[in-house]
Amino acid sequence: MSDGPSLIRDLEALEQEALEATADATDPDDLEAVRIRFLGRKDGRISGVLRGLGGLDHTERPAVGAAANRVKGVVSAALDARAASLAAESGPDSALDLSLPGRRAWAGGKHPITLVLDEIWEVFRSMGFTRARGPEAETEWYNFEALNTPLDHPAADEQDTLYLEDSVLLRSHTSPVQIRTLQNHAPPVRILAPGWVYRRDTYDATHTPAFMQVEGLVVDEGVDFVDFKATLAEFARRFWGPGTRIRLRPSFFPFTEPSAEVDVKRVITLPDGSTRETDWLEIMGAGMVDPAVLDAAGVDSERYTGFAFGMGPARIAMLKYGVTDLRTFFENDMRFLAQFAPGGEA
């Protein structure tokens, strides 16, 4: 059986041997082998010496334990220092795994609906329109009554409109901007009013409870249906391409008379270079401004006439980019949105 002094001598000998082996290690693998040989819990030589502590007299154990801890500390420090030295000798790029694919930095960009909204604005700006805005929290009068919509109309029902309090609501369309503009600016008026609107719609592939809308209004002396159709046809050609045609289908809106749904038929280029026309696609509702709306805004309906139109940029973006589910625009999926960033693959 070993006694205390002999175990301490064994530990000192192992210390010297371990330090020499550490200094001779030429790479991280050699150094790890030294660590296991001397400090390994199962087969480490220093650990083996410590297992002899159980056979010592209790008076000798403290001295041997202290010596063992000192040796382990010295050897561990030497191993760490040699590891740092080897890393420095191999250069700053040694830790790089050049087999990994590179990662490009994220590039920010405009949202696809914003891109479409900007494009719509540029077309109408070039035709003499100015931008107008209005509050998103509106009164019943501006949102309904001034637009020839009585409060018993289904659109004013609480099942469709988001009411706040005291007859204040979140606007369900941007048409109130028409009334506010006509109250503050005498004709001629030619405005485009983009903004958020809110409805009690179910969030699904074709509806969202909050969405962007673009309202257009032209009021002047002598504005007729020919001006109305020519303006929208010119917008369609500039936005969708020179071969685009429009179709007006009779419809009903309380604030326009006559009213129409506007469809477009586009010419698209196929991968083989040939072209074909699409089916008719609805893009907006429009019509001649009802005289009652002009009267509500304080405009002489005997002297002035006009037309108005409204469209949803998100619906336009769906057609433009071939997106089939409206929710795709609002899920913040970077794989989708990155296509529209600079250098993307939209």
Second form
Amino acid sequence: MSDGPSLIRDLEALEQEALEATADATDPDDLEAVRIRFLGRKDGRISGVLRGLGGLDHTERPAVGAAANRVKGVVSAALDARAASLAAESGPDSALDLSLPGRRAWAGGKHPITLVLDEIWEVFRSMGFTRARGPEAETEWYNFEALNTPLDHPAADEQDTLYLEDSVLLRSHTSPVQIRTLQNHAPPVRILAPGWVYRRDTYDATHTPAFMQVEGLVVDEGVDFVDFKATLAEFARRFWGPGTRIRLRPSFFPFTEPSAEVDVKRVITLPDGSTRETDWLEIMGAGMVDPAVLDAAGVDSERYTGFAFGMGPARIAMLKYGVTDLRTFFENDMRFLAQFAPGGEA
Ligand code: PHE
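Could you present the same protein in the form predicted together with phenylalanine, rather than the form predicted alone shown above?
Let's see the whole complex now, leading with the same chain.
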């Protein structure tokens, strides 16, 4: 017949034995066997001692129970610590070399052109524009004819455009999205349409055969030249800063009349705190939508007017980041790209 104090002595002896066995274990299997031998629910030796609890006077039980819980906690913690140190010692090279350089945790970052695209979108979104998109494989009609560009126009020439098959091509600009949008949505229309476009260009510092464009289109009753210029001036100020000015230079596109090239002049702050204006830099083609374009899309050109613009985010990224060779954006050199990632250099 056991009594409380003798059970507690048994538990303390088991504690010593378990701690020694734990320290002697040399691999995880050994250690697991020790855990089962002492802490196992059914046949564990500590559980075995507790089975004697039933024969005790009820006044003695709490002290034995508390001792058993303490011993279980101590042995279990020792087993965990030993498991951790065995795991650290194993591995291909068990020596821990503190002189090795740390491993960098790579965080992905957005491509600089995507960053610029996001900023452009944010400005127009804040002015009430929504997004639109269209297919990259287009028909001659959407890419040229509906945009008031006859097929004998130089732009439609096979020298400049990548044809997939008869009358199907890779769109050479995002302007076909103007037509697709107007066919599907009655005015008022205020959209921004980013996407890839393709031209038969030689890959060099200022040309790539595939590049991004962002198309803008506004069509409503009473849209006039003042709305056109004010919207683009407001875009420039929100994108580059309050002092930015724009200039419209007369130009020609078959789908706008009048047409313009849009230039910006930015204010930059020098290291000494003084400010200086940059040269005029060309950022986009634009103009008032030609009534023939509205007619082709089934929009009443007597009632509605509008303006449109198209810009290249890569060109804007070059101006913004001082990049002089367009190819840098496509070569995926991590030393270049990492400069734009939140985590910094490669
Ligand atoms: N689509 C023209 C280009 O690719 C740009 C443009 C868009 C011009 C809209 C005027 C209006 O060069």
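Positions refer to the first chain, counted from 1. Each form is matched to the other, and the largest set of C-alpha atoms that superpose within 1.5 Å is called the rigid core. Source: prediction; values computed, not measured.
A.B. asks: Does superposing the core leave Ala137 with a CA shift of 2 Å or more between the two forms?
C.D. replies: Shift of 2 Å or more: no.
A.B. asks: With both forms fit on the core, is the shift of the CA atom of Leu39 between the two forms 2 Å or larger?
C.D. replies: For Leu39, whose C-alpha is compared between the two forms after core superposition, the shift is 2 Å or more.
A.B. asks: Rigid core aligned, does the Cα position of Arg247 differ by 2 Å or more between the two forms?
C.D. replies: No.
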